[in-house]
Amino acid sequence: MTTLSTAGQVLRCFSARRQELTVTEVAELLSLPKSNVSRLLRAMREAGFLESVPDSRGYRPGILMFELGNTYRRDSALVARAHAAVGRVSRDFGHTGYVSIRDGADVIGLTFHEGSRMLRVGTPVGQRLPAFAAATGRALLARLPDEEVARLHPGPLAPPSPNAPQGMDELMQRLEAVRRDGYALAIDESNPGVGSIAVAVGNAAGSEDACLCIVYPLALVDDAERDRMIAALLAEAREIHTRPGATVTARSAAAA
């Protein structure tokens, strides 16, 4: 493993739930010698990728990572369009909305619009979830050929709940339904009591994907409102599709 790839693994250790990490914690997460990790973290701090936490032995992502993240969001026309689209649906229905992307076999929330209802649900932006067990993840996986989906999941699936796909056969069936229907649902999967609807879009070159998603408390949303939200997300995806350089799916209409 090269120094650069190891540094990438270090950065992936951070999340919304792990915003600070010590040398010992990183060494345990990556199964590496503490001496090697200590030298690497110091080098990453000197390069601006990390910074020391005051009055602590911990490290956290540096300002350079923040600046790069904001640059990515600003420079991605697809993400900007998706963010605006989710904002309109979130405002109309009062539920929290997300724009997510896929990174390998994981899905990550990039931007969000907080819902306006008294009871709101959601997942922190930046938190990784297994794509197969999230509506957004399945929307994005559905844009891939089955062979690529299988390559991303070489081992047995580890479903977080009984409502998530329990194996590859079930996952493939759900992805086929996403391609057929243009959207995907998650009910009581990664987050108990939470439902989510998502629709994936991508650019014409196939080099970038993003997912529109609305999350809601299951106790407060009936089938009729859910169907209205599905229709609203699909309409927003079609609007993105009409602009140059975007496609709703790789094969038909994908969602999650």
Second form
There are 2 protein chains.
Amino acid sequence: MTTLSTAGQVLRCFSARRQELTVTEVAELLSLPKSNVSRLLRAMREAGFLESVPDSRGYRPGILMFELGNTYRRDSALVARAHAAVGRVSRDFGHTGYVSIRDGADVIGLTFHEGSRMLRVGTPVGQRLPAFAAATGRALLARLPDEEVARLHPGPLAPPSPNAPQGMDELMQRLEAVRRDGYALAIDESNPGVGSIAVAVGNAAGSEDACLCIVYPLALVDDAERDRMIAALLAEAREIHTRPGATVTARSAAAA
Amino acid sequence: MTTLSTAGQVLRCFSARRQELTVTEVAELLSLPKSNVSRLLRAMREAGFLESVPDSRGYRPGILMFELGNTYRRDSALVARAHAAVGRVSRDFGHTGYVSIRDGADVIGLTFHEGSRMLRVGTPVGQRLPAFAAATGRALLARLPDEEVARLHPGPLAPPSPNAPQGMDELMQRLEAVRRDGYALAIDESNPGVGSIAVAVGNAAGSEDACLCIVYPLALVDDAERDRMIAALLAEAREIHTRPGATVTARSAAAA
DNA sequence: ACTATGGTTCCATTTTTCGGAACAGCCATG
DNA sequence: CATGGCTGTTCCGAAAAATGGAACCATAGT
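Now that the form predicted on its own has been shown, please provide the structure of the form predicted in complex with the DNA.
And the full complex, kicking off with our chain again.
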């Protein structure tokens, strides 16, 4: 295995739950000799990928990773417009909204607008979730042909809750509904008490797409309100598609 | 030069203004043969560091960088507490607040709370600024001995505005004032019309420290209000120092 | 002092990398 | 439809780096 790909593997060992790793931990996780890992982690630190945790033997991702992560695709024209669009809906209804993208069989939150209500849903930015079990994920999966979806899920599904699709058949049915309706819904699915509405935007051909999403506490939203939010998201998505030229710089979208 | 450090250099070529790079651009920026860069960028893509931009020859940082950047030190006990403290001050006064850290002679914004006023200052998260020319930077530099500050600035200072320190002498004087007062001020310095108040927290010994900061439109804040904000920040910093055990999980700090 | 644990260094062998040059793909232009 | 300019890729032997087992250090706990 080449150094670079091993370094990639090392970085993948970090997560929200594993923010700090030692030589031995990495060696065990990747089944590599300690001598190797020892040198590799040091080299990665010299190169800026990692930094040593003060008063500890551990390593953690370096500031370089933070800087890079911060510009990730936020300035892509599509994501910037999606961010602005979600912001309008989030503001109008007071619930948290975010933009997410798909990476293989997962979805990841890219940007968010925090809701203004006392009771609101937290921020899932940077968190990786199985796409099939999230509204955003199904909105994005629905743009792929069935065989591609199947290819992305070689093993049996591991539904995190009873309201998530329990198998490929159910997933395919729900994707069909998303294609018909133009939006995806997840009620009480990954998170109890939480509902999400998701609408995909962008070029479905895989070149670049993203997903608008509003998440809300089920206790605060009745069916009528939910339908209004769906309509608002669909309208924003239509606006993005019908006027693809209208650029929004990330700066103006992020500023007040 | 080893592959890993070259890869680090490549990543450093990206910035908010350069979100996408081609083989030729990297080759010129780093003075490397194109053959090398061609293979390296491909290897970096295979390893997850980069991704190809659709419908373009360019590369951009990969989603792996985004995921790593998102957990960067946000869950460090100190940063989490600082974030919560800044949040209180930001909410009470309505101005934008953020937490930043020092990296060599630069400062970088880590987390922020957006202000609630119509007129407010934007979000500098992930942006790298020369420490000597920012309130946050001077608050953190002031914790170092003079010779260390000098070591960090081998060349002559390049002040970005007339209100920034114009030379090492003036910088040292202003750092002395920061040490005396316990806070740093920057008025109309890096950004016209903007004032900032910064207070450092954490273990000055370099092991881990961070900086609380409030930024505000000068038009909205008179001297009395500014003094109240200074007092509020100093009180929060004192609280953090006098009760070092009180932990705040990042989750509860980030959640609603 | 002794041991357990985690981390580093050493060294010969194996595997990559290096960089110049030749080559291939893609447009625009003549 | 050639031509030239530009960008990116492949090829090759020489040079350098990574590998992994074992021996070696450092630290904390008994």
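Residue numbers count along the first chain shown, from 1. All values derive from a computational prediction rather than experimental measurement. Think of the rigid core as the biggest set of C-alphas that the two forms share within 1.5 Å after superposition.
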| Cα displacement of A27 between these two forms, core-superposed (Å) | 4.5
| Inter-form CA displacement between these two forms at R39 - rigid core frame, Å | 3.6
